[in-house]
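As a starting point, one isolated chain is supplied in structure tokens, in the form predicted alone.
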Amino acid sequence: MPDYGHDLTFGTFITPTNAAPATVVDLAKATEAAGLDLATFQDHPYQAGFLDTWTLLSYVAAQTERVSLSANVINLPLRPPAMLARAAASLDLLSGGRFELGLGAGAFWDAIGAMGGPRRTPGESITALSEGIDIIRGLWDTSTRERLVVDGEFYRVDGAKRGPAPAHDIQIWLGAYKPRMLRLIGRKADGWLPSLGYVKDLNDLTTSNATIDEAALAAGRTPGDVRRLLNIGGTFSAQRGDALLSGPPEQWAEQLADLTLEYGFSTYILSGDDARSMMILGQEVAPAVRELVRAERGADRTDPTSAVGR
């Protein structure tokens, strides 16, 4: 797959454990101190061992100054879209434009049902997610005073007042793997956010990208309208290895640059809850990846035999 040309960003995927809440916040601060761009937290409201993600995002926003924040990803079935839209815009305003909205269609339906949420089939959850996106974007759109009406199968608003508008154009990123969800990303989302650990073969990324691109074009958009983000994990060591993301920082940089240039990813989000790894990613890996990608993009622009130059 081609490089979509997005700027490169790097972040962290922090476990919101409630056994040591100060440690969770410290890891978000470590993300910022490492020079990284984004701190994210999983959202499983039925998990009694976790802090509530929305409360955590708000608290971390007040404890940081520069880093952007997102859930990875928000559990839509337990967070109604109209309220989510107002909460997201409010947090973006309060944080000075540092919030992005990762969204998920929902899983673990027994746990969702135990919390009083709905139980949906895969097809129903995707339809509900599409309706939710329409409501969220509609409430953010204050360019019109016309009240919002969305008469969906799962979500409805009937004359809701619009606003507040967020401080910046909040990106909506969807976690997805299956074709119908990928097509929804192409039609309506700003980003695709899978986890590398769930990818069986890198060729699957090529297939998924093609599905997103085709849906984007069919909807009158361009493939570049969709940022590709990737949750990653691995280990730093002194010796090079054969495995992906297992070795010294320079090996990580080479492999992430390949994922950008060959598969179109431009945001890498590191799991593991390790402040040292965060620092290595921010201070060693990220600058090296940017330099490798910058050099290759420059070569493509100047080489008359390159795909870009033709």
The other form holds:
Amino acid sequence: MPDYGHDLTFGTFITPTNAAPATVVDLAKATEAAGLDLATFQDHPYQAGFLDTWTLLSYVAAQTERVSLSANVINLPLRPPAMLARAAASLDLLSGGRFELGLGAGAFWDAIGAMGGPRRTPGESITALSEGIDIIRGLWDTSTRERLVVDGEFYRVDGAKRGPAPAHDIQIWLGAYKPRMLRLIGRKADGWLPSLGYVKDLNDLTTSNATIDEAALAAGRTPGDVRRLLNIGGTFSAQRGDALLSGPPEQWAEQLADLTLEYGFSTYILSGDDARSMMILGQEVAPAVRELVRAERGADRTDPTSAVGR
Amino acid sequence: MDYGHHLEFGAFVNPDSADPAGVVDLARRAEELGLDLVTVQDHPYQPALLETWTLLSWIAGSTDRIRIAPNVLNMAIRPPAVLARAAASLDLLSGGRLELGLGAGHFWDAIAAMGTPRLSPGESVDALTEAIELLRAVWAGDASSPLEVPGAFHALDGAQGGPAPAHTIPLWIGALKPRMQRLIGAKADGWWPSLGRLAPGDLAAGNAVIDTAATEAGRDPREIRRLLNITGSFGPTAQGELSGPPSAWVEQLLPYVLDDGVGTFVYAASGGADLERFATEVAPALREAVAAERHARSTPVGAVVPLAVRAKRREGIDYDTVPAALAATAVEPGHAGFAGVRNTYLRGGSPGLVLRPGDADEVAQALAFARSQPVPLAVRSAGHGISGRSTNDGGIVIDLSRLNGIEVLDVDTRRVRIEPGARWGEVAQALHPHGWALSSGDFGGVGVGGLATAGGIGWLGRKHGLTIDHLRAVEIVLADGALVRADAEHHPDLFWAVRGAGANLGIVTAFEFEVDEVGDVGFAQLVFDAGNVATFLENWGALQEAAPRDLTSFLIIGRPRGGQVVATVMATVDSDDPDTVISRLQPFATLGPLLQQAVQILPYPAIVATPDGGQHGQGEPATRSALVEHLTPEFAAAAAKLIHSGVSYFFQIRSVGGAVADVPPEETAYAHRSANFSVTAFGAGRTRLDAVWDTQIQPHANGLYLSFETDPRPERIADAFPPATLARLREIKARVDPENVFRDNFNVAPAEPGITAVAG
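Given the form predicted alone above, what does the protein look like in the form predicted in complex with the partner chain?
Up next: the whole complex, starting with the chain shown before.
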């Protein structure tokens, strides 16, 4: 560690503006056309300027063929987990296994409350998220015919039928920065999805990875069970610069390879809503990062987890 | 009772989670077969079924034409606030193809097992009633006004309103009992039971309850569509209800239409073959049989205007006589989408009717209708106007946004035909691939029509002139409805007048421009500490006047903060050569301490980007405009006083001159060709702004640019047009608009009879 050896994937973070729905759908298609692996949309159901993320994910899934899709990340307080589980499985079935589940505990409680949703303290929201994950995984698990009972503090199901099972093992990725959430990731999640823009110091990433790894080991899992994904932003320009992700594609590739080898990230999700940048990421940066990482890892390392979306 | 609804036919697709591809194939087949509607049941506790909203969204993404509806959505499990936004989103994504079937919830053991609170039947009806109110409140709202919707089951406490769906989404309710039927009569748009769960006489009894409740609520029972889910099979001989040849089906379905008022049949076919017979044999034959009977019985046919829409209509507009060609796209205050068309960029409005013609003939029809109504008229291209008042209160707006074509007529002469509802950012995008551009203003969200009839002081103005200087012909609908083509040879006086005073003369439905060859351009944003603002203005003005024509710069100063005056100079250099760009900008570095700078070589469309999003202006802007020849020490001192007074939160000077001054003043109605600068101030209040402007700036003004002036005092018209120009305009106005239909903005009053203008 800290390179967990996951295969590298690249995606986009697309603003779901509802003023121009066709533009949003086109950016998702541009993601696929750029050869990228993943298209994601933020989820803020209280924000009237955005398209509803679930509706958009489903619509876009129907209009694409290869790219995986995820929310970045789902607002759990406004999307109750039992319904979410069946919807996620349905989308995965319809799309032939192209759906992944980014989840968040909720943050903007005034706006959530204004929509008729719950108000929770940070601690409560993490407990609720943990219960939500249990319900979601429980409903996806059709290996038993026993009806699902989860008697949580915030969410309960009482004898719900299980299923449908998704087409593939949908990964649950959590957006998180604080130790309690990081420990939850280590115990129960398949991925950690922070945003580089919120990271004050790269050393914090090392600390966070250690917290996740410790919790994973304590729960009888391995650190490699948790993919590390990163939302990134930046600009492409001809001049090399000192800043992170501001320069030519070669410089991006070197910096991202460094983030993989030193900090364990294996999925990079680019914001900016710019089709040209998506194309550069997919056609120039991604192959170069893969090449740099492959050279560094050597031939003896193999990927312990499945690729995103497959 | 036959309610006279247009007959519709739909498919009930079983969302089998074991066969997702088969489900989607059947939905696509329904579209191919020409059915109106594809519907999906909703039982979220049932894992054998795909989740309905996900599936509907997927089907919408897999089809182009067919409308989509849940049949019906379980509202016990689905929180309505998120559903409101999801429904609007699906309607927007699908181009207005979503209809909503809703139910109160039925299988409470299964619902409760999902972790949803168990409600009594009575409570579930109350909860659905609240959900209906909430859905409609969200769709009618906009993001700027928080919603307070109280409720025992569903409430909004300060949530944003919107988005508005693409069309008014009808709410069709699945119901069997009188309490729900009364709710339908009072509030819903349709009743949607399944035939298999009805006993003989139930339809008539339910209709009676619904119709009574509707009438009590002041509604017309015909507002409420009656839908019916049916099952059945096809065979050579009739064997009971809906089992036999199509002719037997038609015979059996006919009484449901004529006696029970069913307008929509939704068929749960066992497969594609049965669905095909239903769509291609039953549907057309039943339509024919119904049409014949309705004709014989003189049944009134067609949609009625719902009470909710009628209640919001304004005095003085005869809505029932809106021409048919315009009625389908017209927006009334009670329609979905009104929030998106009522306001403009800077003004709040509340028009009584927004007409959205799609071609010049429809513009003429809209104009004739508006003239026949005793209410104000406003004309809108994109609604960005500062002076242009393209909304009103209780009047009619002719919105030209559907007339937005951009077409290259001739590559060799760079002749381009552009319609008034296109926006300049879109024009820039369309011209760029040819290596062309047309200087307009400084913002891509501005519409073509308003700007191209006033002037067009843009980023490339000193090199390429005003927008109107590129105009070679217009097609214009005059007050009497005539469509006229005006150019240098035909109606030359009208063509002269349109270029600077077009809003007074008619509605231009197409512009023909000769555009310029423009490659990438240099674009700089230089932020200065303009401590000595008078000196700064004087020096900037002198630099700009002395600069080569390929440099055009605009200067913006906000309200001073803590004694500091910050000036932003935005400069465009019509060159993609970095050395040329830098050499043009170098002199500006001497103006004062630079706080920030950014210089880029950009494609022209990047500096007139088109914003997404609606317009949510409120109130009425207070602005003043002046054209001046030079930034003299006296003017600069006066402008410094204005800036330091704090009455203006946005003060802008755009450089003009250069190619603009090459055109003789008498050649267009925009006559102030000698002005090198256009000066504009936005104030928080008109009285305070006027007090400073009238005494400080006005004495230095040599005319004004009417697009940026909002002072309603009549003397401004004389500032906008010199005497000879104004006299000629009044004479032309007397001929083409003697009744002064187009008077909304900077009205040029028609000349009195007997007074002849001096030729301009």
